[in-house]
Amino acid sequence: MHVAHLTLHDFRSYADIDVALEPGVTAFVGSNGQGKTNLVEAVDYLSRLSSHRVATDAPLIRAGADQAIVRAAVVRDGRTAVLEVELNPGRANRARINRSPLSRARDLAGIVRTVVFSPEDLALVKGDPGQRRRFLDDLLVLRTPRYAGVLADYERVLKQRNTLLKTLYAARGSSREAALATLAVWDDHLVATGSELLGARRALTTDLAPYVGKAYEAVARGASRDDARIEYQATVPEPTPEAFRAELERRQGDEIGRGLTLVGPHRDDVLLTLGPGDDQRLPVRGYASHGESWSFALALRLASYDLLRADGDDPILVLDDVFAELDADRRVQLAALVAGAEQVLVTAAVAADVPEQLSGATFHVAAGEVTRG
């Protein structure tokens, strides 16, 4: 898989932009803040309709515009499909397949598959559960698009549910039990779709976790393939609906008092860990170095990649800005495991900071303008 051309019409810093691409390695070089990563942040943004930059729409409308375009064509299997977005902050998106509408936006989700790496991929092992939590349902809706339906719908059913969680905690007589019953029945909701979510989140985590150890030993130095290990950690002790309802049954008075639903996939955590044996193993987050924790974080990246590899797709791969951030041994080990992918695009500051393995098509980028090198 491969963008073949890449069109923008008022997203982030470009007012209407087209860039011709082809397979195999592309840097956009050229110094911070002159647009290089807006154009791969784009090309990711049709495969997960959300950014690795920031958690809403409204940033990647250029200043003064109501709404942006990301339109791209994508190579697979030989056949080339026209894709596009439609950003409308405030209101629903559009997405269309060669000019044909579709009717929602997330069915385009999962059609591209991106793996980015970014700056930012330290805080998947540093930050705060919700990252990973992302990173995770990121991935999950790459393999199965239709989990990005089960996704929203659990939030949906969440909002709804804490809104009357505050309410009853003032409630009183027949309005408290009216609100009571109601809490029952988006207790079915949320068990339903909670689930299904959690089910396919423990799946996805066992399969994750042999190319996380395999892509470790990779990149770390004198690492082997059991120091790095990944678990997810649900606040269900069992994953099965019975276990979910006993467990909001049991912490229902906490979340009335609290306003807040405490027990579910939105509060799980992924539990990534280093050491030789079960004896000595730590918490990465709060114990690894700075070094380990960037290795364990290109691990994540590099596994989420074979894995997708091996369900037989072969992933854009997306570097932004990533080679700034690694020592010269590091730099070298992630050129060299990514260099055969169809499809690398690297953003840089500098064309040094590009390793030699990745050699390939360079587009200079400045002040909105993209010419090729």
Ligand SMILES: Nc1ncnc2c1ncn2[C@@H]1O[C@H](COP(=O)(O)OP(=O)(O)OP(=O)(O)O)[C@@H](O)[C@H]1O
The other form holds:
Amino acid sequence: MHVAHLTLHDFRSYADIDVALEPGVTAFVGSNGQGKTNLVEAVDYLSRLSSHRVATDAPLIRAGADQAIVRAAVVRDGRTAVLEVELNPGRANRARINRSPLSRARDLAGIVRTVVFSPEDLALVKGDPGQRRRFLDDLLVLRTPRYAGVLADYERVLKQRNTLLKTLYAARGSSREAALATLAVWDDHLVATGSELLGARRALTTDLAPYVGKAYEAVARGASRDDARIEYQATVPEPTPEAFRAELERRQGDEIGRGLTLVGPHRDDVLLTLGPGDDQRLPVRGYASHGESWSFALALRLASYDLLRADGDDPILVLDDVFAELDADRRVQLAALVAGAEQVLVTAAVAADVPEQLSGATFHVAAGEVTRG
Ligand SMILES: Nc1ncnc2c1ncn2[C@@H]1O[C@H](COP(=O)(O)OP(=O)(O)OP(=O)(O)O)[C@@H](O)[C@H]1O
Ligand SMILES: [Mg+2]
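Okay, that is the form predicted alone; can I get the form predicted in complex with the named molecule now?
In what comes next, the whole complex appears, and the chain from above leads the way.
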């Protein structure tokens, strides 16, 4: 798949731009703060309807403007579709495919598939569990767009249940009885949506694992494919709704005491470990060197790309400012691994940061203008 045309209106720093793109490698080169990441962020936004950089849409709308539009002509198997999303802060976003409106903007997710490499990826391995949950969830939605709905449902149930737990803490007598009865209803919802999400994340981790080992071997010098391991770490001991429910019962006192849901996929983590054998295996977080951590982060992105490709479609690769972070050997290695992708969008502050293996079109980005070099 590739983007053949990208139009932005009041998106980030761009008032109006229109860029024609080709398959293969395209590099966006320009000084800091000129809008390179903003451009690739727009393509990424179309894929999941959220940005890898921010949690809400507000920063994506150009300061002073009241809505933003991202439109892209996307070519897949020789057929072109025009995808469009209108970002309306405080109101529902709207999406269209070939000018026909979709009933929900969310239904656009997963049509464009992107895998974004960025310097922030280091936080995937070094940061808190939330980063790794988000990594899995993003990939889940790209693979199976229906999970965008499951995730939204789970978030909603969690919020309501937490509100109820806070009320329960102070409730006494008959109002406590009533609140406990309502809690049982929210437990049902939590177990139902949570188990679905949990099952999907576990299955995804299992599918991803062999690709992570392989990718780590490819990016880390002297590593073998058994070195890097990824495992799902759940707060629910067994992957069944019964176990979920039993764990909720066991923790009910704690939950009411803290006014928080303590069991479920929103508290899970993804355990990343490195080591030559099971007895010499250490977590990446807290133990791995800077270089090992970087290799692991790259391996997670490469593995995502390989997995999506194995599903039958070549995602768009975005390499946002990653080459400046890598030494010369690694640059060449990474370039060789991604050079065969249908479309690779690279950003770099200076052209010299883009490895020779990735030669292709170059655009200069300066002061909100994007010009073919
Ligand atoms: N909503 C917005 N409205 C107006 N300007 C914005 C908005 N969001 C970001 N910007 C501006 O866009 C610029 C950042 O653009 P971007 O992150 O694309 O830079 P870059 O070219 O990738 O730089 P670097 O090389 O440092 O990564 C900043 O100057 C920022 O102030
Ligand atoms: Mg940038």
